[in-house]
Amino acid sequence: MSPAVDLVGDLRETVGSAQVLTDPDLTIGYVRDWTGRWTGNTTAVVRPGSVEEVQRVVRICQEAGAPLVPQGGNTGLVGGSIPHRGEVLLSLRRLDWLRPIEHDTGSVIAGAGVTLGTLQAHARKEGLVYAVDLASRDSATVGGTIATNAGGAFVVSRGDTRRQVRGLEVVFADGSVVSTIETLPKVSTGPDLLQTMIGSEGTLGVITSARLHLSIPNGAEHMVMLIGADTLADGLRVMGPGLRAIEFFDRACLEAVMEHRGLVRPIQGDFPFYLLVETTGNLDLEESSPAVVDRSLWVYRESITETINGLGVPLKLDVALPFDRMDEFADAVRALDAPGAIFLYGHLAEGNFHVNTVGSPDPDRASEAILGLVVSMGGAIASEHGIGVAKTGWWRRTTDPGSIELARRVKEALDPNRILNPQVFWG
C-alpha cells in the first residue's frame, strides 16, 4: 500500500469516510480559490468537527511527512488557502459553532468556521455588533479573516481584525493546543504570543477558535451619501469627526455595476471617482457638491467584486499608498501598458487600493508593473489581502531583511518540518 493510500486511510479512521474527499469532483471548490486565478490540487479534503479531530489530523500529517493547507472559507485572493502541490487541504468549515454572548466581558467565543455574517446576526439579537465587516461576510470566516488579519470598510472607525480578538485556541504544527479564550478582560502575564497567529496566514498553526470583542453601536444616526469627485484628494478633505465608513470607486467600476445589477446611475454627472460615505456627522461640502442621500448606495460598492469575477478571470492586487500619492498612483496604473481593463476601488481612510485587472494577456508582467509603482511611490504591497503565493517574492524583496529573518525563527521554532500552508511566505 503506498503512502498517500495509507494517509488517506488513516485520515478516514480519524474523522469518518463521509469527511475525507478525493474525488476530484468533490474537491474542486476547495483546490480553486474564489477569484478563479489559481487552481492547485489535493491529496485529500479533510473535514474535522471538533478540535481534537484537528489534532489527530495535524499529527497523522507530521508523522507522514505530508504538508497541509488550513482552509476557511475560501474567500482568499491570493492562493494562500488552496493546495498547491497536493498538500492535504484541512477544511474548518465544520468548526461552526457559536457560545452564548458575554455581556459582562462583551465578547463571545466561536468557531474558526462560523462565517461573518452568521456571526454579526448573533450579535445583532443581543443588541451588539461585530466589528469587521466584508462583502464577502456570508462566506468568509472567524479563522479566516484572523489568519488575513482581514479589515474591509469600517476599520477607519472600528478597527481591523486584531483589534477585536480577545484569545485564540490554535492547534501547531506538532498536534499540541494551546488556549487563551478562557482568559480575563485583562491580564499582563508576559507576551501574548498568540497574537503572532493573526495574519499569519496558516502558516504557524491552525487556528480553531477565538473569544472576539463585541461592540455596542453607536446610537447616532448615521448617514449614506455618494459624492462625485475629481480626485481623490477631493475625497480625504471631506473626512472628519463622526466617520463610520469612507470608500470609493471608480467610473469604470460604477458602469460595470450598473450593467451587471440592472442599476440606475446614483447620481448627475460623469466623474472620475465616486465616493460612498457613512458618517453620524456633518460634512463640509459646498452646497454644489455633486452628492445623493440613501442608505442603499452601499449595494454599488459591495456588487463591484462580484461583478468584476463575472468579466472574467481578474487579476486581483491590494496596495496601499501615501495619501499624498494616491491619485498619481491611479493615473500611473492607467497609463501602464498593460492591455486589458482596469477598475480602482478601496478604502480611501487607509490609502488602501484594489487594483483589479480583467482580460490581461500577461497578468504576472502586470502585477509586476503595478507591484513595481507601489514601491517606487513608499507603497505597501499588501494592505488588507495578505501575502499568499501571490505575492511571496515581493513580500521578500520589500520587507526588511531582519524582519524576515525574525520570521524565519519563528516558522522553524513552530513548525520545523515546514508542513503548514509550505508555500505561503516561504515557498
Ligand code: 2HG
The other form holds:
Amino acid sequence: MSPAVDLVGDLRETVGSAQVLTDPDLTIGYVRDWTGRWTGNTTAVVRPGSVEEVQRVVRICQEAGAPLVPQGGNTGLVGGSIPHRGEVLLSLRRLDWLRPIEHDTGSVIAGAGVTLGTLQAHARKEGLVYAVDLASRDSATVGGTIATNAGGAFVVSRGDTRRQVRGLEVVFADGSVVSTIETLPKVSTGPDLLQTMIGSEGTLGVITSARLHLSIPNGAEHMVMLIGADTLADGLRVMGPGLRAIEFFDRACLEAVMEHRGLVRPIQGDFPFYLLVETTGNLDLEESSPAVVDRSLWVYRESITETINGLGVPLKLDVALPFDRMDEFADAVRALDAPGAIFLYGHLAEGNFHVNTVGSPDPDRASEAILGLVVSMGGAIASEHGIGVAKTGWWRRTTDPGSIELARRVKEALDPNRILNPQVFWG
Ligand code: FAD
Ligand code: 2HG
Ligand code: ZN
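Give me the form predicted together with the named molecule now, not the form predicted alone.
Whole complex next, starting from this chain.
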C-alpha cells in the first residue's frame, strides 16, 4: 500500500467515524477467533450499513491495495473469519434487514448480517422453518453460513445451506454488485454463477443478502431419544424413514458436559457412544437397547463445543469417514501417540466426525497425524466447517489437481489482486 494513501481516513469518510474501529480494546472481539486458537491484527474494523457502503469500502481497499476479511458472527472454527496479517476487517453484521415472508414463493430475503436465530424466529412466527440450525444460531449469520455452506444437525432430513439458497446478492472485489435475489421460483437461463459463492469462505465476493427457502413443517409428531451404543455401526443401523437428525457423542463428551453444565446423567449405564435421535418414525431398536425419550435431551449435544472451550484452547478437526470405517477411525484416533484429552462427536448420517483435543503438547503435530489418518482411511479433511487457514496445505494435497486449477482460475478472474481473504485456501 502506498504510504500516501490515508486508508483509515477514507474509510471513516465513507461509513462514518463511529463505524471504523482502530482501538485494540474495541477490535479484539473481531480479531480473535471463537476458540481462542488464533489472534490476528487489523488496520481497522469497518462496519458498513448498506450494500452501497460495502461497495465503496471494497473499492477503497482495492485502490489502496489493502486486503480485507469479510466477517459475520465470527463463529467459524477454521480461522478464516479473522485478519491474520493486518487486513481490514469488514464486519457485515449491520446488514441485518429481514423482509416479510413471501408465502407464494416459500422464501424470504435476508441481509447477510441477520443471525440464524432471528431468521428462524421470523419463519416460526408464520408457521415455517428455516432448515439449517446450529448451536451457534444466536451469533452465526446468513452471510457466514452461506460462505461456509454450514451443515448442522438436520442435514440428513433437510439438507445443508446450499439447498436453502435461492438467490444471492454479492459485491465483488472491483466493487461491482450482482444480484439474483429478485428471481422467479424456477428459471433456466444459463449457469447460476453466484452459486460459486456458497462455500467460498469470503475469498470470491462479499455476500450482502440472500433469498432463502423456507420449509413447511410436515406436522408429524416427533420424538427425541437418547440411546446408549457400543459402536457407531449400531448407530448407523438405527437410520430409517422419518429420521430428522442422528447425532453421536462419546463418553468423554457426556462426562464433560454433565460436569460443565451441572446436568444429571441422562441415561442408565455407561456406554462408549451415545446417539441423539430425532424422528417421526418408529425406531428399529433391539429390546435391550437402553434408550430414554425426552425433548430436552438436545442440551447434552448442543453444549459440547462450549464445554470443550471451557477446558482450554482446543484443536478442532472436522472430518468425514466412510460409514464402514467410522469405528475403526474412532479406535485409531484414540491410539495416536499425540493428543491430550480427546472428544469425538458429530453428525452420524454424514459420516461426520468432530475430533476435538485439549491439552495436546503439539497441536500442529496432532493435526497432521489425525488428518493423515483420515486420508489414509479414504475420508475427507473437511466435512462442514471448511478450510479456512487451518487446512490450506491439506486442501492442496488432497484435492485433485484439476479442481485446484479451476479454483485458481476462478480466483484469478474474480479477485486478480487477491484482496479478498487472502490467507484462506491460498495462504
Ligand atoms: P464467520 O465466522 O464470521 O465467517 C466464516 C467464514 O465466512 C469466513 O471465511 C468469512 O470470511 C466468511 N464470511 C462471513 N460472512 C461473509 C459474507 N457476508 N460474505 C462473504 N464471506 C463471508 N458449523 C456447521 O457447519 N455446523 C454446526 O453444527 C456448527 N455448530 C457450531 C456450534 C458452535 C457453538 C460454534 C461456535 C460454531 C459452530 N459451527 C457449525 C461453525 C460456525 O458457526 C459456522 O461455520 C457458521 O456458518 C459461521 O457463520 P458466521 O456468521 O459466524 O461466519
Ligand atoms: C457441532 O456439530 C459443530 O457441534 C461444532 O459443528 C463442532 O466444535 C466443534 O468441533
Ligand atoms: Zn457439526
